[in-house]
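In structure tokens, one chain follows: the form predicted alone.
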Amino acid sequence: MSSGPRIGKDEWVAREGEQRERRSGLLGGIARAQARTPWWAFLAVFVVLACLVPVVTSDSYIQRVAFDTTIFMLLALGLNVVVGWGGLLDLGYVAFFGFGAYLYAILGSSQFDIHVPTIVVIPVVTLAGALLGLVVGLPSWRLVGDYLAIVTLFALQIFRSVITNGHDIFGSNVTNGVNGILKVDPLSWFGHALPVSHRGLFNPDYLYVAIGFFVVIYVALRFVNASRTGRAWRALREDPLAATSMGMPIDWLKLMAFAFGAGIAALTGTLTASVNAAVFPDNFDVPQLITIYAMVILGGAGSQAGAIVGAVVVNVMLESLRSPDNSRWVFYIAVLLLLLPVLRSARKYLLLVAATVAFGFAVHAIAGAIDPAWTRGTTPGGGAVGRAIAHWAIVPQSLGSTREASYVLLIAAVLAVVTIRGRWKLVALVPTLYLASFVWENVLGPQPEITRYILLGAILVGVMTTRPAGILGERRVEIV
């Protein structure tokens, strides 16, 4: 058999399977196991684990986090259709999510005293969301890239303006303005309402309903991706000009991608409105959009499994970072993990960790000897780990102007480390890591609501630096 390049195939792509089989170590074993295991087996295991959450724990907060994670998984799947498969930069995606929630609230609340049964309103809202996606997608016939992003972002702002000022639309109160729509009907099936809470606790039945919708959407999209439409979407994403020359109706493919994504987002909005029993304008804004995009990008745009992994990782991480104790664990573990691809040597890695620990104790002792007030502060969250850190990191009683100076100094140190090469880079990393711990314990840790997004962004940058395609994204060969 000839070992030369095969006609009609890129040699790197043709030998990707062979390279995967030769890959050694833990990652190689995982890659081979993933390639040999059918997709439905992974889905079945994941669904079973998700359904076991209410069985394993009775904590209402954890159950609600599991429900919210499922909602984000649905949103990530819908955005993956538009961005990952269609290659369209849609910055108005959250508008479809909000449209579904508000339409469900209008059709199932005391706002207009309309109470349409769930079995009717959910298909109606989903279809209406898909039609809205077609309307918003019309400009995509002539626009691509940044231009399309600007138009869709403008559509999101129009939606925000409408729902915020919807208390007076042609003299009628449609959305109740900034106060939102309250007393939204819960899900009901054939006259039987599903209560949102029981004795003030989250009803886990809503988690099972969300998982059911997730399974249906995931399987349906799986078949769509394997169809001619799915292959055409990927061709459109890779090269619109080549797809056009092959006779593909790229205009209709763009509209279909918008419609599929918008329909899934609107469907997800009905679940959110029903479980919250209310909708508000602030729930559908740019931060929500950024979070969903982070999930798709982190997991790997174009991969259904990647969208799920990204949603789980991002939402669970954001929730865990609400507590200073949990955020401290995430911060230090993330730093240790991000150092692995930077050093690429076990000996250097262990040497750096040991040197940083020793450097920290030495600096802490010197600072305490100079002025005991420099080391008598308290770490956020406390706990055993916090008390141990307090004997290593400098935590003064009062920061004063040190707060702003530490930010600037850390940024300067990071920039310096990036430019240094050779063994001096390893030396410069020691004080830089210790300075990062000072900033975390004194500045970022006490502000979890701000810090969790900063830490998420840093982790996202680190992952994308080491793996640009995302956790489960497909590696592509680009012709430049």
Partner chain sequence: MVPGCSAARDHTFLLLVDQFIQTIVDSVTLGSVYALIALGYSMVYGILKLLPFAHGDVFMVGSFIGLGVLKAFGGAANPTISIWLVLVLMALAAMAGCAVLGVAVERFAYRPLRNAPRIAPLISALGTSFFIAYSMQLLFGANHRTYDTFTMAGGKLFLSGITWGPLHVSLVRIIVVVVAVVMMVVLWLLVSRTRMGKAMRATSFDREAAMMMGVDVDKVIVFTFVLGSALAGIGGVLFSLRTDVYSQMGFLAGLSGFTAAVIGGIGSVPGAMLGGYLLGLVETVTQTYISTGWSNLFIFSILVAFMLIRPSGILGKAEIKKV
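By rigid core we mean the largest C-alpha set that fits within 1.5 Å across both forms. Positions refer to the first chain, counted from 1. Just so it is clear, the structure is predicted and the values come from calculations on it, not from any experiment. First, how it differs from the form predicted together with the partner chain.
I would like to compare: after the form predicted alone, may I see the structure of the form predicted together with the partner chain?
Shown below: the chain alone.
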């Protein structure tokens, strides 16, 4: 490392980089090894692992989850272009996804009895999506930040309004309204249709197709990012005024970012429409938008690898919520992982875990002695771990108003722990963690469909307030 900041880098960033170089121990070693490995090696390993999913397991549910995760990876990559690179808050992103799906469905179903071959329809839909992105991106010429966010959110509402009322556009039924378009054609290859299900199970060929698209998009975006346009996007994100004064066409750059994102989303829409053989208005709404945002933000806005990590982590987490036994594992592991950066010391960490376990048994025993009904309930899902947990966490027979109270109390406790500093934080964490397990076993665990959205909201707030760069994002400094 030469002395002094490297040219083109802020001094603070350079010092950060040097610190990372010097970092000792296991984490430092991993970081250095990671920096030496070329990006395509990671991509190759990842793709091989993803392709092995149908080989390793014949469980069609897991194969389908792998497919959905790939879909989300594509969507996150596209959103990353707009939000991560362009720095434009596009809250209408799902509209492009829905537009692609609906256009695919209209061009390949019995709705109008048109059946355009896949080889034609995918480029057409992608281009149409990109064009729509250009149009929706136009307000970015005049509006920035929050106003742009709201206008794009309105664009999503307009899109939803069109598709839900699309059964009567000047008398003709275009989108079949809330009932959606059914019997959408599967993908085809020169006249050979690729069946969606194979003997009633998910056809893994679709996973390979999705991974194929993913690799193409990933590599293409990688080159775009390194190109003039990519560098100009980042300049636009950091400081639009400086970018203009350097002669960059920022209006055009904004449109390009919108068009790229929208094109990728529309392309992804064709895959979902074909694999589900149907499209419904409710598949393209704000909850899906938040899900994709949570993925990009958690992984780290601006980082392609981050978008992928975010998509995998969030989607696997959301899927695992469906079964109480899996979700319990996810919950306890997530809590243990989250505590690592909070405590930053192995001794404190072990102390805290031991204290929480002991505290739990003590409270469990006391509660059971006062009123046995408090500990007589069963954990959702049961299972060996579930029964074991029931000996530690309080699972009452009936909850009554403890349900609401414990949840509100948990939020208050977590917020309190965030504000407390020093030794008392450790002390306060013990009952908070125990309360968290109570709430998980009794309130959140049994309601996975709502819990998933609560978790997504919490991820967005938590990541933004503690580590805005996400897991893999570049750390940025605001230079004033």
